[in-house]
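Just one chain is shown here, as structure tokens, and it is the form predicted alone.
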Amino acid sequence: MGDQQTLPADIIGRLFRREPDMLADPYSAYRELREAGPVIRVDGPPQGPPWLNAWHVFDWASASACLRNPRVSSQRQMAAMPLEHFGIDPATPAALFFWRMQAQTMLTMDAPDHTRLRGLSLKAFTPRVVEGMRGEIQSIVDSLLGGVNARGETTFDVMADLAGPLPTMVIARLLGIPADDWAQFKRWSDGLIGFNITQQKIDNFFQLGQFLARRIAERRREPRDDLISGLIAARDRDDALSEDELVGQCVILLVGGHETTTFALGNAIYRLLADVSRWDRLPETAIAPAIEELLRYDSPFQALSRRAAADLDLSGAPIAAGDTVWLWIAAANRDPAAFPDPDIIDLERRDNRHLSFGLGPHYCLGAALARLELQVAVATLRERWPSLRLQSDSVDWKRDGAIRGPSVLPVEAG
């Protein structure tokens, strides 16, 4: 490794190892990063760590032109560590299971199976759809307040109180799963998103793959109205779906619906709370771009993986066949050269073009859904306090995986 080197390798390990002055603010390193690169090699032992023997990218312009480059390939297991390397026998069920997965859902697959299993789950999240789940999203966060008033308490954790079950219930009810597995499953999915591979993922995976053929085998004998007799349906009359696809789309859908919405709402209120003027005009303020620029500054993927296919320039970088490529989404939201004054909250921001659900093929799925409950949240939540504040200046961050975001964020109703 060049000397040039030396400090991009530094910056980029202290992002994946999640230091404590990283979580705090990556921002500063995104901008020292893009402006050393933006697209940025950095090299290792061949065992190194994931960060090493690859590609980084910082600017918005590489990021979605990776995004939308069908020589860019999703199939980023095939790039991944094996299991040893993490201290994990790769013999054991759950081991087996969760390896045979990472190949079995839309995440990891390239058209045309990525777009046979898209086609399958879409209908269950165009903007009609969704706008229909408007009143039993309202419902559900006006049930978890109203926990918060019965308790009589003037505090409480957003997150543990709003932002952590709220995306957990949405996604269990579009499923079709029983509310007396919610707490359950959720603890199962919750942390399997991240950098690095633990036994205890491993083990969470399996639990959750197990649970969710359960179901699966439920839903074949008493066929409901729910996303996973509507998957069945396909697998059994069209054989669109093979079993295991089956069960990988339950998991990616489970995982992916709610975690990542969790994490986002979270950034949104402290942000909105940070600045006690933007929570005061809020009521003024056009809910939808305001959510938008919250997930901009605050993107809660802070990056994602891909692999070149095929030989290709990015930005002159000479990518070449099978290099990983980690696209650092969080710090593309912050680009100057495509967002003017990326680092000040402007909740009427137009035309704003965020990465945090993606672009191109796999634009995520659940992206109308997330916005509507961040805004049912975020709207009913300034409607019932209006005087809420944040207890503490300082935040908790989560530790563990790719996701950015408070693991509580306690606050005072007034």
Second form
Amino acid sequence: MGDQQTLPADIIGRLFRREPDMLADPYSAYRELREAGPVIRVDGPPQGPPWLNAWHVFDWASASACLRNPRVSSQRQMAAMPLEHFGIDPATPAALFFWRMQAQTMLTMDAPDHTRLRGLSLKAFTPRVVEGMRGEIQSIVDSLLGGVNARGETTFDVMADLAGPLPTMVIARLLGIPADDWAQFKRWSDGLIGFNITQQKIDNFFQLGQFLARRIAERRREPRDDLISGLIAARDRDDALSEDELVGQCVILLVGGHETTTFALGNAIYRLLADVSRWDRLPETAIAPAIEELLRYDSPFQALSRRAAADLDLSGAPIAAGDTVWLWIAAANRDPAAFPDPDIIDLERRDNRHLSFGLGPHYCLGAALARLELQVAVATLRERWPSLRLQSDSVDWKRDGAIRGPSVLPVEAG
Ligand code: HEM
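Now that we've seen the form predicted alone, could you pull up the form predicted together with protoporphyrin IX containing FE (HEM)?
In what comes next, the whole complex appears, and the chain from above leads the way.
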């Protein structure tokens, strides 16, 4: 214990507080913590911030084992964070809705409820169905980049002009949300994924939920060929989905697929341009493995949380039932035991078993869709602007939320 215990706890606290040097380069800290652990216990006062009184996992083998272990629960994680903890009145309608919904999404459920809920959306996300959306995604990317062209400027912000709007527009089309509502839809879901809960988040979540409930009511009266209508049909046929679950399912698709993809795209383009030889060689590089490598190198989600449902041994760490466990997937992605030369970007890397989409029963439902969006966006950008360059070497990393990526990415179109 003693000094050795204090040091990792201090670094972990700085990672959670998203201090600027930790955002710019969390990877040196991850290396240190993996070597000190790889599984580290941090203790503190019972009412402390979420990283206290928890286990932290930094290597690939332990993180993968945990994600696959049915005795490690996704359902119980929120119980560790009551709203009063964050200075929020739990009795307002918005807070009650937020709290109720936490238990209604597939992300926060365990089997068998999780399996049932996930199964209802699965059909919309198979690789074949997703591949069928290629034309639609291409036309959204073309219209966004056409907008940049039309402004006639030589510089633009990749985040504002492409990476920000693209994923929301894709999910909105999938759900059948009219184009007029896209911007509002995006504003409500911006910043919802985070370590902290704020009143603003609760209010946005409530507004988003009410908006989706109205769209669901409309589709119930007048079904269309979209995912909301499909989910209603599944509910009405099998009585499998409660009204809350229906809203929760739509919310989780938007929240899960929006900022993750935005910042994955921002990270990918940043890394490709940070060494222009990568950008220049891109047409000769197979796009699918290149995107996997960029996802491995900078995972948008840095950590996922779980709670142990039973006592278990994790790489020698005695985890007790009820303990919170943080899985630092961004650190696991740089584990030399799983990836040779993990700090080098090898766009042709094979056997790339990165954890950026998670693993096990909660493996990202939208992974095929996200991959397609990233591939189409990067390839189209490269085709349109072969001499695209970063305007500055320094990056302004997004400070809020739990997702890591550039908040702006100014480039010169050349
Ligand atoms: C590059 C972009 C993306 C990344 C990095 C990402 C990452 C992840 C990760 C790490 C998980 C697992 C969470 C956990 O185990 O606790 C997850 C789950 C999920 N993702 Fe994604 N995601 C992305 C895009 C998308 C998209 C486009 C959608 C849908 C439109 C989506 C929908 C979901 C859903 C519904 C889940 C919950 C699955 C379950 O609990 O069974 N994601 N995602």
